[in-house]
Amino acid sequence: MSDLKTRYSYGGDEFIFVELSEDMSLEVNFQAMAITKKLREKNMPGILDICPSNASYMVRFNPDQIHPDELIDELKKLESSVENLDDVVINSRLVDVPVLFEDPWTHEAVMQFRDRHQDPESTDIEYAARINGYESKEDFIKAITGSPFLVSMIGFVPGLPFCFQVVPREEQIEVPKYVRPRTFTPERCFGFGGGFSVIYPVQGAGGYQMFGIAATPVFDKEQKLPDFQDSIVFPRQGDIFRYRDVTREEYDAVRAEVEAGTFEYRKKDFTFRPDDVLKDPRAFSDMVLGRLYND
């Protein structure tokens, strides 16, 4: 964990901003999902919303209710409850998430935008799996779906999923954002900036590096998908993804199930603790994938 002493900050006269870590990493993240579960539970007067994020948490309240110092004082006692992460348990959900890669609608986009992108003669997909080592695209393309992501947040548009991949550190995956943001991207795009990986919700501009596009859908206005009916948005922080590299084949058969209002994804409910992670990240990987896939 980072050795940055925890920042809490006031936003207004209605939030406090708490940063616990300059550095995303995977302890960082299951710290910030701990704290804001315990504080959900304490049900306190005055609280109307805890917003989780990668290494930082939110929290808005109302200041005739609560003092924010004496919400300050709590939110360090819950800090310090969770520091060894010994006692927290996280309900998920493993779920597969079929993408196709390289799909000819984000290449479109990819194209349009060469003039923004730090290696205009490479396409987005060429240009990550070079700057991270890798001899191929089609090797990339196996390190991404090879291990699952954690959900360690959503935002910052309705139902997108930041997801860090659950590896060893040293092999984490990283690639900068566009020199300049996009005008355009397209829906159910599966874009990574950062360590991130996100499925863009709807049609908007963006950032990040355009690999592919996922055959399903995260956010749901209608609710017409059985996995939509008790939310518009299918994402929850501390699930696992698994993206799954598809044929246009199978891409086409999975849109036509969505379309047809039939669509269910394949998940299972799943509890871990913190630990089962962070002391092999690639024996929990395996374990995921296999009980995914496993009836």
Given for the second form:
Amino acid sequence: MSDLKTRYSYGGDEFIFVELSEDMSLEVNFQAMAITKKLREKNMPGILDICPSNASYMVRFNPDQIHPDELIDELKKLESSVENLDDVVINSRLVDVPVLFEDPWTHEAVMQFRDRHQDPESTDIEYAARINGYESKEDFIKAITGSPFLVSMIGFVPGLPFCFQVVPREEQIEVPKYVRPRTFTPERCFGFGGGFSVIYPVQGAGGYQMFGIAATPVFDKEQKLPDFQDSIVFPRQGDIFRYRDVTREEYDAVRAEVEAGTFEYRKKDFTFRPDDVLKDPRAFSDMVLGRLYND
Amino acid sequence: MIKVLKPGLQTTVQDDGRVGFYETGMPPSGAVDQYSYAVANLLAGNKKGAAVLEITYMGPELEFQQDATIAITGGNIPPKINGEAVPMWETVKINRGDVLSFDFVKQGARSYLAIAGGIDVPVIMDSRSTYTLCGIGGFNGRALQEGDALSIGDVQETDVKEGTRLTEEYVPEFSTSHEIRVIIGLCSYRLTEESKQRFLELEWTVTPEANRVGYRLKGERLDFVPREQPFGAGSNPSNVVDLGYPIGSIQIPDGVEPIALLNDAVTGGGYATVATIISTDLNRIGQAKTNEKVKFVSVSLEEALKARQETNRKLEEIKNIIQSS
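Form predicted alone done, so how does the form predicted in complex with its partner chain look?
So here's everything in the complex, that chain up top.
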């Protein structure tokens, strides 16, 4: 990966920020995952937080225990040790995420903030479909739900998954963010901004295009649901989410299960190598969908 | 127990922060001014990391239903017991039935009330700090309200003699204009050279949008280097492929108004970050009030580390002074 120009930078005296690439790609995300995984395994004293993100990562440390330059030297060594992603194994989960597109609650928010949007005359999904070259909203939804997404980063607020679709680059969807951020986004809103889809864990501010609503939570601070026993957030970097278009009827049924505290995600533990994805994203996507729904 | 007669503007339980969950999107929270926080605990005889009350702008009115040892530090907010003035930065005894109240804050924005034994609230993810955005930690995940009753914990380490006080050199001065040291970096390559300079030359004004999540500042528009946006970043020149935001990092959405992130920060997003406030001055930025001025001063890593060591040394000296008093 000699084409990557890595930038190492101090984030004050407690953070190191490492930008592996300005562009997003599956390859660079796997590299960030691999470096941060190795760093975690080293259990170095003075390391407080290891935060992999999309095309970069960040480490928080206690400079009373480790000098930032010493840490940077170590990170550079780790970077060169994963140049070849061959020996990298990603422990993942395949997860079915039911989404109700163009739901009434998101639609209300869409209409409320037209004055902050690029195209006040269209809805977010009509606009996004058009600028990505789709004939109809239905075709656009098919493209989103047809191939799964890699959870490439968690952040913003607790549990928010940034997801990057596992398709060849030329098929990837890209949309701008709102011209001015909104002051309101519904909880569990399914959004899209830049090259990433997200689920907003809680209601709040936001700038991504709004397409629908997930029936299922990604954040449960009461830890009532079985999927949240170990953590108040569900998504993990490296997970593979398939967003599935559901009817209002199914949405309501899933919501009832969530409210009753009985809902559990349809999911499968799954291990893969970056190369499995990179050599043929299309074949990989088909394979994981088969595993999730059939095996 | 301590009964909350009046809650104040925004009074929350805070400690030294919830560390280790940043990668899940969970910011550390904790006292914004960690220096004043640590001194309050030392004067109260508490173990490191004990929970205190962080008071913002306007103090609460608290009825103590038991005898206690307390200490108040941070922004200058004249405290009173039963209406009689008592000093800050000093170990104070308060008796059962006494009412602690405060005048308006005179200097600074945030003050810390430590009570010997610490505030006893459940430990959530290794911390008692309140993260109000998601309702996690502290007292029921929120700021105090009238009628709340706080329990005192058992994390007292030593009995500090009443009247133990610190000399002036250990008491920070907060004025209405704040010099805040930063390390330029992160995605600063996105700003034009001229805008990078303006960022450091300008006197920024703190807007009303200044809270524990971040401080939004007003000044003049800054420009980004024109480029074809990288894949996945979004179309605004201030957009980057979503990345992690360090605590203290400064972003400038659309080049309009810089936002400095504090302890309840959003942990990541898609705006270019251009500098980070050094840990020592994170203790000061949260003491700036709306309409006060902020000037950013660029320092090297070495200077930042030296400032940090200086703060550590001061805290060590304070510990010794208190132990030998």
